[in-house]
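The chain below stands alone and is given in structure tokens; this is the form predicted on its own.
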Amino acid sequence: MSREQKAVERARKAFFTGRSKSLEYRISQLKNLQRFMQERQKEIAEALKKDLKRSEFGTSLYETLGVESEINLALKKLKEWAAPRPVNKSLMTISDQVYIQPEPLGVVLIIGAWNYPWAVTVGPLVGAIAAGNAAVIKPSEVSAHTSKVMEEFLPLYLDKELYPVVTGGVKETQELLKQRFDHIFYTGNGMVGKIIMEAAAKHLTPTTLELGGKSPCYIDKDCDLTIACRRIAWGKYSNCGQTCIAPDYILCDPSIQDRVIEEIKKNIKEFYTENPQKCPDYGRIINQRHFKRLMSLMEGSSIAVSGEHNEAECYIAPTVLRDVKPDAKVMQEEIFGPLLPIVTVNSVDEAIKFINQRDKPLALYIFSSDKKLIDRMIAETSSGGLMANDCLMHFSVSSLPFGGVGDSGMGRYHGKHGFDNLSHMRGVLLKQLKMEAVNKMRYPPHTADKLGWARFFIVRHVDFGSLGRMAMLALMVVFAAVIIQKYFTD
């Protein structure tokens, strides 16, 4: 067997001796995945400095402290979201035990992405570990040194066998991917998506896809510039422009793009000074094949601030692009990097038609004091979620479902929402031995009189409180002694 396949087999073995069902065991595990996060916090942000240039606060601000709340969210939370969930009954099922029991899915596997490395690999790793699943770690190849600290260092605080890590390259991603999984959790883009989805076709294996896309930023021409263009300004350039959620491009009447460029070249001296290069807080392209890949999205645009670059470091600059065509390079996929094309709009009819023309984005994001045109907004468009006047922070909000739609992903995590993702919510209806005479109606030979009695208790549905479950009881006892009365007499 290859070393992928011999990973799978022992997290397989090691689900089914039944120990990451027990909630004392889940707790424990990520318990020891929190020490983790906080005890390795020099290793994490020096890898993350050798791979991405990020600094050692921005490490904090940007991926562990998310994790770390939600794993704290998890250890809170976990009873409650493990217990068995109360439905409502019909007539038929009133003296029954009807509710949802949520159960592990099995062995999932895990393929991280190389941007937040931490936040989008072992974030749902933390959901996998509450719904009791075993788990397959393939962080990206990508960022090799924060691969490396998770091969070397995850083992010694979680169970090695049920979250063995699994290193390497597209060829260990292939053989993996040939193994049968209970579910595959994904984020990356849209081409290795669909290739996932089609390997995981081959098991009916179910999916979650964190994909990306080009996140719209609308301003409206009577908002707050100042702040509008700050917030935008962070969003963007945050990571160097590698961020899914980052805005893609801005959306603006042509009456204020100048004034849209000079706030946003201002923001960029704050954050980052005059000469980002020797920023600590300003990052570069993850390699070279995406800074060449950068450099020709700018052709055919006019650059309105700055532009300045270093192929040796992977370095560019904070970039504002105006007067950005539709049909322009940088306007037919995700930039992902500190490129920020500004496309002139007449009015919001016209953004919205444009949005609407193009696949569905992982984030859209309004800057607007008039609640009625945020109001059309969410209304007329769709996306995988949606901001307005800010960016990125819905991401840190555990109680929101994050994930794309269309295009732009499927499936959701984040608090309780990742927990569902990963477990099956199964169906339970238990009865007793009793009261056959109220199933007479069911059983053969059909007649119309039954079938009046069937429809009268199958088609209604009542949620009852305790006092209208007593009753309900009792109303019970006396339909079933009707029907005794009715039909075992007959």
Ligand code: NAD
Contents of the next structure:
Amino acid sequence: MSREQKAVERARKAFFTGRSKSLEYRISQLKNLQRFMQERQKEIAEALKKDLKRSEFGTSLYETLGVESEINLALKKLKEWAAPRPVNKSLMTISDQVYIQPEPLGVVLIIGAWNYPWAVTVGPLVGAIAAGNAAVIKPSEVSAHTSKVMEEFLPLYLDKELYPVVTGGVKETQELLKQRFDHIFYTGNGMVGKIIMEAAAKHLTPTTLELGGKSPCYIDKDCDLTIACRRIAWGKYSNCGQTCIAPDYILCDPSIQDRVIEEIKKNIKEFYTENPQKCPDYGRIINQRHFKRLMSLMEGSSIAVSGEHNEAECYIAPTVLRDVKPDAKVMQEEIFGPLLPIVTVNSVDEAIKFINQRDKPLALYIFSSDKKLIDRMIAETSSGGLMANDCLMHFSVSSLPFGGVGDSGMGRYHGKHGFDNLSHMRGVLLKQLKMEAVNKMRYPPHTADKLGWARFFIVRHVDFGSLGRMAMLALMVVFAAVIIQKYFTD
Ligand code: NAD
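Condition change, the form predicted on its own to the form predicted in complex with the named molecule:
Every component of the complex follows; first up is the chain already shown.
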């Protein structure tokens, strides 16, 4: 039996003991996870420094604070999320109990990516634990130092059987994918996303795919370009552009292109100094393969800002490309690096058409002071998430679902959305062995009269919004029941 198979079997066996279902146990495990995030800050930061040359402040600000906030929220809200959720009643169910009972799915496989390895691996784990599941955690081999920290330290805090960490690359992940899971939560690129879905289909396993894509950023002429470009420069060059929701490219009117370039250039200098290579707040490309990929993406486009690089260090400076043609190399795939192409469009109609002709993006950014224009963008495009006048920040709002649509993925998480996504929403109807007369309309022999009553009860969707109305309707139902009883028992 392979190591992967053993880990899954152990997790399933542990799940069947039922301990992950108790709310007390879920809370204790979440508290352990919280303690892990606090006590192992040093190891986490050091590993990310080695993997991405990310600064300690950057790691806290862009990643671990968010994970801690997710754990805190789950601890605070778990009882509420896990409680039965009463739903609207109909005339047929007025005297019954009708509710949704969230229940654990079973064993969840979490496959993480390397760019924000804690957010995309431990983030979904928070939802999995909160929802009462077991989870097999497969961190990305690409962020090797971080993966080692997860493997070494997580089992010191969490139930090793319920939440095993399985490290490895493609071979190990594919071995895992042969096993049966109750949900697969994958973060990474779309090509592998298809492999995941194919493997999941063999067991009819539901999947969440947190993918990427090219997230457009439209800048309207009617906007404060100084502020807009500062926020865009921050959103683009954080983590060296290796952010799934980074603005991938800018769409703007040709008349503002020069100002946009100047403003972004000014902010690059302000954030990362004259020499970003020496700046502790500016990271590196994850590896040589991605470095080479990014260098080749620049081919055929004019560089407006920087373009400096150093292969030995996997360094590419914050770069802006101007007058980029839609068929340029850099516009054919997700950039996932510090290159910011500007494509000019002559109107908002052209921008909308440009966006809609391509895959549905994970994020869509609009910078404008015109509320009507923003509303139009919302109404006439589609994307995983949308933000006006800022970048990335929607990721930090736990009450918003985070996930893609179409080519940018399926499923969602963060806060209650993560809990719900990894729960089965069981519909429960509890009746009593009374009021049998009401049921006569559904028992043979079927007659036109009975069908008439059935129509009355089934087709009408009565809104039981307020208690007062509910009481009145209850009276009506009792009245109807009395009539039926009389009618059918005659
Ligand atoms: P990656 O190379 O770390 O791969 C992700 C995971 O898939 C890893 O655990 C890896 O072991 C596994 N994997 C890779 N190839 C596989 C194969 N052939 N079969 C089975 N498993 C395999 O990460 P990546 O794909 O380079 O990540 C970058 C992509 O992820 C970008 O497209 C980015 O936009 C996206 N992303 C999305 C989100 C989100 O929340 N939507 C977050 C981060 C990254």
